[in-house]
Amino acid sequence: MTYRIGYLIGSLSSTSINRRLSKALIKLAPAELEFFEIGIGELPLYNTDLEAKLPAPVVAFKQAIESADGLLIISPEYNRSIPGPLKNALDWGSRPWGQNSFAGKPTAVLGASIGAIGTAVMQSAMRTVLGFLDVPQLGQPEAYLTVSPEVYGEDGTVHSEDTKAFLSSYLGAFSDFVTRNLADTPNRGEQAA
């Protein structure tokens, strides 16, 4: 079975190292994972006044989340926390109250930084938010990645065999996690048809 995995990149920059990481992950992913990007750049700032008639970018965003079998969140860390555009996307995806598009979606969070601790603090904050949103999360392995040009090419090619092996193992664990979670989901076969 093939699983459609939506991925969100927490940076809006076209040259983000996390966008480069997303390319690497897609290249290394097992055949059963089919990726598509769920953009967050067109979402307006979250405002409850807009919930009565959701803006078109919000509707499209929520539909994309709902169409995914699982989610991969690839994000930098801004000021020891979740980047504003990504938090805004989480807020929109979980609203209006009772229409949480994220609920039940098997999700993994990872990120890259030029710093030695990767995105550890952002990931900790994300786990808190995702827990509140009823999102099953991949706990192990954790991925706190330091990016350097010697390791990650612009096109997503990973030059380090150790890093390539780790990312392949991470994606294998994520694939198993998605499979286990969806096996426990009622009507999975109807959704896939």
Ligand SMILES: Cc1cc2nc3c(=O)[nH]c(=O)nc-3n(C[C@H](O)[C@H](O)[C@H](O)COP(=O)(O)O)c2cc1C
The other form holds:
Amino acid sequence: MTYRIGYLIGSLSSTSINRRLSKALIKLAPAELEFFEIGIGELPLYNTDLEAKLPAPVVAFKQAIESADGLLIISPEYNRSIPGPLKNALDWGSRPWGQNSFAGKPTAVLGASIGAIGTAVMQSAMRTVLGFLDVPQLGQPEAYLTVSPEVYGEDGTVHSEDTKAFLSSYLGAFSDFVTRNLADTPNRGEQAA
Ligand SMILES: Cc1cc2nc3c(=O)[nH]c(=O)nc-3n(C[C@H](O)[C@H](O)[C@H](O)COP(=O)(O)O)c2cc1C
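Here we have the form predicted alone; I need the corresponding form predicted in complex with this ligand.
Zooming out: every chain and molecule, the one shown earlier first.
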């Protein structure tokens, strides 16, 4: 069984350390997880006025979320919270009212910062938003990461056996979590769509 995992990166930066982390995760992922990126950079700023005729990037974004078996959100922390572009994407995915694309999607959130706190406060804020959006969330393990070029190569190669082992075990737990959730609610994606 292969699971299609949509991944969202909460940073739009061309030199994003979270993008670098995503490459490392994809390299280390177990064979049953197949990743595809769900971009957030083309979404307009959320505005209720636009709901009358959803802009094409919003339609594509919602379809991509709905088509995924699970979601992995990899994001920095901005000012002790969720970066604006990512929050904007969550808001679009949740709308129009009654058409929440995120409902029921097994999801894990992790992130990297340059500091020691490793996005802990952003992840806490995400738990509140995703809880409201009816999203089953991976509880453990948590991953609060500091990304440095010595450990994370630009192409996703990880130069530390300890870090490799941690990321692999994180992905294994995520894969089990997705499997459990889909077994519990096999038609969930179709119902949400
Ligand atoms: C607007 C802004 C706010 C930030 N706030 C935090 C913060 O609250 N906590 C933190 O650990 N790092 C913070 N940083 C530093 C980020 O960890 C760092 O810029 C990191 O490289 C961002 O991730 P990215 O490279 O994937 O974009 C902030 C950076 C910016 C640009």
